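Shown here is one chain on its own, the form predicted alone, set out as structure tokens.
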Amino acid sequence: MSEIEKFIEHLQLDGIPLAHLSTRPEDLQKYGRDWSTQNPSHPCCILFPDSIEEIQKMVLGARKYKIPLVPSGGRTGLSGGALAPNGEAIVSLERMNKILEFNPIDATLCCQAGVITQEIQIFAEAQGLCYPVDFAAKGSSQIGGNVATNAGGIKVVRYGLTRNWVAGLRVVTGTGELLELNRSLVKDATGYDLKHLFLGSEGTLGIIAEVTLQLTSLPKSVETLLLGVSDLECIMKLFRLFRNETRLMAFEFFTDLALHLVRKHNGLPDPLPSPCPYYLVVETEGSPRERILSLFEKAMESGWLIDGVISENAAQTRDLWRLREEIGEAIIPKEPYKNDVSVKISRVPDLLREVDTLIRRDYPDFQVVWFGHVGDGNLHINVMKPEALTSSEFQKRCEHVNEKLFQVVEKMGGSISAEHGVGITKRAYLHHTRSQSEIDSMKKIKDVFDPDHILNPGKIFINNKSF
């Protein structure tokens, strides 16, 4: 009997229902993949715990039989963080999908890790409150995965990252121990705040089982604009204008090529009568429309805009956001090689110019779709596969692009991964963002919480131990 078979038999004898274990090929295929496409995945089995106690039993069994575990949420990541390339067992949290408690006084919501992000937003809104972390994958991503990658999205400029809204966590470590972190306290000055170690840890330190979220008030008097811009310097002037004169909620950017592809995909009409090199979706809160109109007129008079439109109703707002949020879906047929990087907000034009020049010079047959979150310094770089190249040839050439790209990011003091984590795809480039001392410290932290290295091995950095 193999170690995998012994592990599965052990779990059954330990009271794990047969329905919570699967080796069916269709499940291995479905739950073994995320939205990344560059790396293979070969899970040995899929585990479906429905309680913290079952997670603990699975971790303890994995320690006994040395079976590595890969925590899995909605599998919307782009860095291979939920893949099982070496026969690991996938731990899917989809059965742990209950909202457990809402506290109207504290304005907190406690839920299991497998709750879909959009369901949390809908529940909060029904209570007259808001969970403000928002992104295109909200309809399929799970809150545990959001925490594990410290998800950002389109409103970071106003609300910050997921870490800003996590009030407490319950986590099962690689030893099978349950940690209750922070307990939703607003103030707690009793030593290290371990909660923050698990935010962005990509399942390498523990399996997030329950999350308590801080909610906030619903935004009021929201105005949404789409602006057509001629150059990068004007984008930054517009950012400064709206940031200083309004409560800015979002400041999103995409190029004319991105607009062309997304309109071809979703059939929406051209939002402006004249084409523009760059487009912005800008959203503000709390400013009267007259104020927004005056800022629009000031920008036009200053020569910062080619054209623009202010949404008149909810349907138009939805369509303006579709132009930005559906870009990722629209470019899938082009087999894009994706990167998301970040620099200081003031360096965004420098980064875009330098990387665009690099790719045009060294890879003239590559077409690049740019979009991202100018308001927090995060750009998404999507290289389209030329028809003449095979997928494997294209990936190899893009890996050469990576090294040059990340050298530029390092020179500008930026990050090789702004919001999709390191996973498998970025681990070879981690040194461009983190010093060797930082990497060594992170490995020591992993040794504390996961001494046998059974949790998501080979993610963030190459695993120190093998099985």
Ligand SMILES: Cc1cc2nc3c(=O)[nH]c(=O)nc-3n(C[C@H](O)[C@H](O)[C@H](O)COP(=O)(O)OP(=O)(O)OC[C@H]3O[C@@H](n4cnc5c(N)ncnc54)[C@H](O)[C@@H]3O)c2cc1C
Given for the second form:
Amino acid sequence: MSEIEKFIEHLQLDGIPLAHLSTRPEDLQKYGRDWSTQNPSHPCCILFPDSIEEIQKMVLGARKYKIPLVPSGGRTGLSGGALAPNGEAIVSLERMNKILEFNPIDATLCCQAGVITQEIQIFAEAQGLCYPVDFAAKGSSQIGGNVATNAGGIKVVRYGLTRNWVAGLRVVTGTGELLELNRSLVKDATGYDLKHLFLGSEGTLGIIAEVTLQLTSLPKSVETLLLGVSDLECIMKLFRLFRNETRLMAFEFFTDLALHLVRKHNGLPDPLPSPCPYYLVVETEGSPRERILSLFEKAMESGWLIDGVISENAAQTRDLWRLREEIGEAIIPKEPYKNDVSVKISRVPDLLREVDTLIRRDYPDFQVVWFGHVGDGNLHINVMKPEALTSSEFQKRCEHVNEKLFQVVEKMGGSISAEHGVGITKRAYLHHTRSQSEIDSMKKIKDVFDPDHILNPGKIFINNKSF
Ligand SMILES: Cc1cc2nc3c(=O)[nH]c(=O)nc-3n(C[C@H](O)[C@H](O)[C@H](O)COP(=O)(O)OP(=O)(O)OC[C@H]3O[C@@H](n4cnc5c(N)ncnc54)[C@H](O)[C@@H]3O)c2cc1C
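And the form predicted together with the named molecule, for comparison with the form predicted alone?
Now the complete complex, all chains and molecules, led by this one.
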């Protein structure tokens, strides 16, 4: 009997129902993949716990038989964090999909980790409240995955990251112990706030089982604009204007090439009468329309804008957002190699220029689609695969680009991964953003919560201890 067979038998003897584990090839295929495309994944089995007790039994069994576990949410991750490249067992949280409690006075919601992000938004709205972390994958991603990646998205400029909205966590560590972190207190000055260690831990420290979220009030008087801009300096001037004069909710960016591809994909009409090099989707809250119109006029008179449109109704707002949010989907057929970097907001034009020059000079056959969250300094760089290259040739060349790209990012004091995590795809480049002593400290923290390296080994760091 192999160790895996012994592990599965052990789980069954320990009371895990047969329906909560699978080795069916279609499940291995489905749950073995996330949205990253470059790395293999061969899980030995898929586990579907439906309670904290079952998660604990699975972790204890995995420790006994030395079977590494990969926590898995909605599998929308873009860095390979939920892949099982070395025959690991995947722990899918999909059965743990219940909203457990809503407290109207605290404005908190407690749910299991497998609840889909959008369901939380819908639930909050039905209570007259808002869960404000918002991004294109919300219809598939799970709240546990959002916590594990500290997800950002399109409204970070107003509401910050997932971290800002987590009031409490229940987490099963690599020893099988259950930690109850922060218990939804607004104030708790009793030492280290361990909750924050699990935000962005990418499944390497514990399996997030339950999350308590802080909700906020619904935004009022929201205005959405699409602006066409001729140069990067003007983008910064517009950012300053809207940030200073309004409560800015979103400040999103894409290029003419991105617009061309997304329109080809979704068939939406051109939003402006003539093409512009750059586009912004800007959203404000709480300012009357007249105020937004006067800012728009000021920007036009100052020559910061080529043209623009202010949404007149909900359908138009949705369509303007589709032009930004469906870019990721639109470029899939071009097998993009994705990078997700950040710098200080004021350095965005320098970064864009320098990387553009680098790619044009050294990789003239590469076409790059830029888009991202300029309002928080985060740009997505998507290199399209030239038809002449095979997928593996393309990947090798992109890895060459990475070295040069990340040197630029490092020089500018930026990050090699703004919000998509490190996973597998960025682990070789961690040193461009984190010092050796920071990396050593992170590894020591992993040893505390997961001494046998049962949880997601080989993610974030290359040389994790493994069996
Ligand atoms: C079209 C598209 C747009 C996107 N836009 C954004 C964006 O704007 N901002 C942004 O931040 N991200 C974005 N992403 C990336 C992705 O959606 C986020 O990283 C999301 O938070 C991942 O959640 P998930 O449930 O899909 O996690 P998964 O992909 O399943 O897992 C991601 C990581 O979290 C770990 N994990 C998952 N669940 C748990 C758990 N319960 N306990 C412990 N660890 C766990 C996994 O091991 C893995 O390391 C986008 C992705 C796509 C495909």
